[in-house]
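Here we start with a single chain on its own, the form predicted alone, put down as structure tokens.
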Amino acid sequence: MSAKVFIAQENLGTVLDGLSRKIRLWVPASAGEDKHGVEFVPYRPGLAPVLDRQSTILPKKVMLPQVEKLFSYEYLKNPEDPSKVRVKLEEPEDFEPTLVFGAHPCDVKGFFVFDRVFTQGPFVDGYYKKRRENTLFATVVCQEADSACFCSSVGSGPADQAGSDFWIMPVEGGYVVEALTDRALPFMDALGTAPTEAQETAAKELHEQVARQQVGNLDLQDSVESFKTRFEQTAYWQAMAGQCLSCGICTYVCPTCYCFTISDEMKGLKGERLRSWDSCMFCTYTAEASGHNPRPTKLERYRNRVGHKFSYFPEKYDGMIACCGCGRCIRSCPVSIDIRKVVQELKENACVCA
């Protein structure tokens, strides 16, 4: 086994074909001829992965499916006494080993936030935990940040290897792939051949070059107290959220957003309990059965979104910011709301309002 291999560009399809026979494989691919963007999809032979730019739809759905069956159930009546009913439950067993090939560092970084919520709190989400344990990430170094990216502003960077099992370095003619964890080693021999000295050197130089890049010129960390001092400033939040359409796209494309709802779909005596993505930006998300809604307006919902990422979450989880700086919320927002400006304003003017 080798810790580094080289995959020639012309062999990438063959390598992915081989991998897909060993492990369930997801790759970023074009969303289609009549669609824009890139999304993570299950690999199929002939599918060309898009590795040179960030995906629009991230691999969050691999770990937390947009809609997933938690269990199915069936009410079984006692034929001797129909008034007596028992419930038969069946849980899914869809947790087979999976490899996400071609993720970006920000995609993987987002799962650290999920881990704190779903695996390290008082309640462990068994569905997420099993997928997390069975999923490997082959991450490609991020070479081209755009104007919406700001990963360095939240403590990460385009060469951040945290959470990855493989590290993919584009070089002339192909890719140098390095195993970062023991979990990756069994796959290395099937990926390619040992890189030449020149290919290793090119990969090392690229990594060092990218690691020096500062993506985002703001420091958006340590905003807990700044947020609190401006919490009651209605005029400020109204100005920040005034344009918001409450469409929720910022949460759906966010690697760190995990809001969900649960519903039962039933026909006759059989049914399924489903978990689906939801959004704290929707007015019904916090609506209670009594009719009371603690966050009935856009202002309150947007303030909660910012507060969750930069104040509530770091205060609860040892300073961890619930934002990986991928910029998808900025890029996808139909009215171009920029969360960087909101947080920067919090910090710059907090002392005036304290």
Second form
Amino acid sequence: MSAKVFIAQENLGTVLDGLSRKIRLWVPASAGEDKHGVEFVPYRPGLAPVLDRQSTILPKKVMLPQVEKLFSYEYLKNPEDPSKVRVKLEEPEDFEPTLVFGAHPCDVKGFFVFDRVFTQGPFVDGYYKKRRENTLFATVVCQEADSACFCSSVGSGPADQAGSDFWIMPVEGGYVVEALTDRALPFMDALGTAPTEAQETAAKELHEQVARQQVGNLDLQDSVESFKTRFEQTAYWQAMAGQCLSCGICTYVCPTCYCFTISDEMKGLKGERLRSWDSCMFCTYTAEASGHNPRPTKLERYRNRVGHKFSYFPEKYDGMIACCGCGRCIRSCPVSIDIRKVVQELKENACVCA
Amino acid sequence: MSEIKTKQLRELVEAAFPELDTVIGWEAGYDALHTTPVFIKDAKDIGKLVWNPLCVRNLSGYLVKTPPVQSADENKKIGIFVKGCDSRSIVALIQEKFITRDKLYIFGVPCQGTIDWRRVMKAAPLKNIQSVKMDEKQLVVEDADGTHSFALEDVLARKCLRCAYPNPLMYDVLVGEPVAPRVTVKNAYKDVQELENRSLEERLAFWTKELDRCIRCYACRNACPLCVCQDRCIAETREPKWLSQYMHTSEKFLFHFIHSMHLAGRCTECGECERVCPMGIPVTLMKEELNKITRELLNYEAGVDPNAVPPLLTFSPNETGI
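Instead of the form predicted alone shown above, give the structure for the form predicted in complex with its partner chain, please.
Whole complex next, starting from this chain.
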């Protein structure tokens, strides 16, 4: 067993083939030559992972699938007494050990937010917890920061190893991979051979160089009180959310958005209860059976998104903000709404226009 | 060149501002490669307005989408900037009586094409973009690594490469001189023609592969100025429940076909649905196909004549096309 190995670029395919026989493997890949949409997909031999740019769709769905079956059910009628019905339930058992290869530090960081909600609160979500325990992350040191990135502004950074089991550093001719946790060790020998001293030094230098980078220099923390001050200032929120199209992109590409809805899909007497991603940008979000919706327009919906991330969540979970600074909501927004600007302005002039 | 137009458009807004309540335009975005819509309510903010090939968003949707931009003062109008394609959306919305012409003050901008930033990033991932310049042949981006040049053909939006209406069809004032269209209307359908030439199986395979990537974020619908069902969209209604929550390809197909069918003979090909797709699915192609059919069968083009009635919104016993 070794704590560091080198994977030559030309061997990457073979290494992933081997890994995929041992553990369920997810990698970032692009759907076609002319496509930009990189997303995490189950690995299959021949698939070339895209490791040099941030994915559009992050590995959130590995832990919280966009749609998942909570259980299937069937109504069984009693032939002796048709008015009596029993319900037969079947739980899914799909929690295989999984490795996410090629995540970015921000992708992994997002799960710390999920953990608070799904595993450390008053209710423990068994589905999420089992997946979380069974999933390993091989993370690439990030050299891809663009103008939408701001991970350093929310207490992370492009060389943040928190939550990762393997650390991948691109060097000339391939990758130096380091085991960060004991869980990674059993896989190391199959990944490659010991790096040369030069490769190890190059990797170390790269890590140190990236770790010094400041990606975003705003202070986006401690916004709870300013958000509350701003809450009723509709003119402010109108100015911030006027452009918003009320689509769900920002929430679907966000590593820390976890809102879900539950629905029953039924045919005849059989059905499945599904949990699927919801979005606070959708008009049905928080719509009540009475017809009333406390968040009737994009103004209230957008305010909820900012409030949840920078006020409600930190208030509830010891100051932890529900944002990892990946910039996807800014980058993918059809009208380029910048959440950094909104949060910064929460504090500036917060007391002026009451 | 775009600096001159920006200056000119600010002057035009300044002149018209006394009779306007709000001006919907574009301002600088979070980096030099992006702009974002802006709503000018105060004359001191006119300086925020810009015009360049990065002013991509079709602003006409803001006139109808909940909550629509409206004038608080009955005597004042809403000012809005439109490119050629965007002006057709305005025409279509007037045709369908969602907005009225006399409540609008339209600033028309002749357009030589808009940049698809994703094509730029695909060609070269850029870091810390400093500046963006464009002339008639190329786009030059300066970033942390240096200067990158792109041929316009490689970074313009697909809709711009097939644009037959670069000049606004309806306006109160024009910002700059009209420009020559890249193609004629007749030649604007080469992309769908290419698909039509494939076998049914190949077409099915193409759309299955493309639509399978759909994440059902509904940005294509929300960005569309003509998608006016708003909060009663069948994609989300519970009663009746047309679409399940499953992420099967069939759900995605159904949504996109219904979306397209609702736009048959109404879509003005502004390309917003395709532009905003985070997965890069060429969803406007479906609408182009339906428009091509509408043109061939009914000799009708959406968003051109404010007095015309779209063929699928009327009934004529004397219909000759079908």
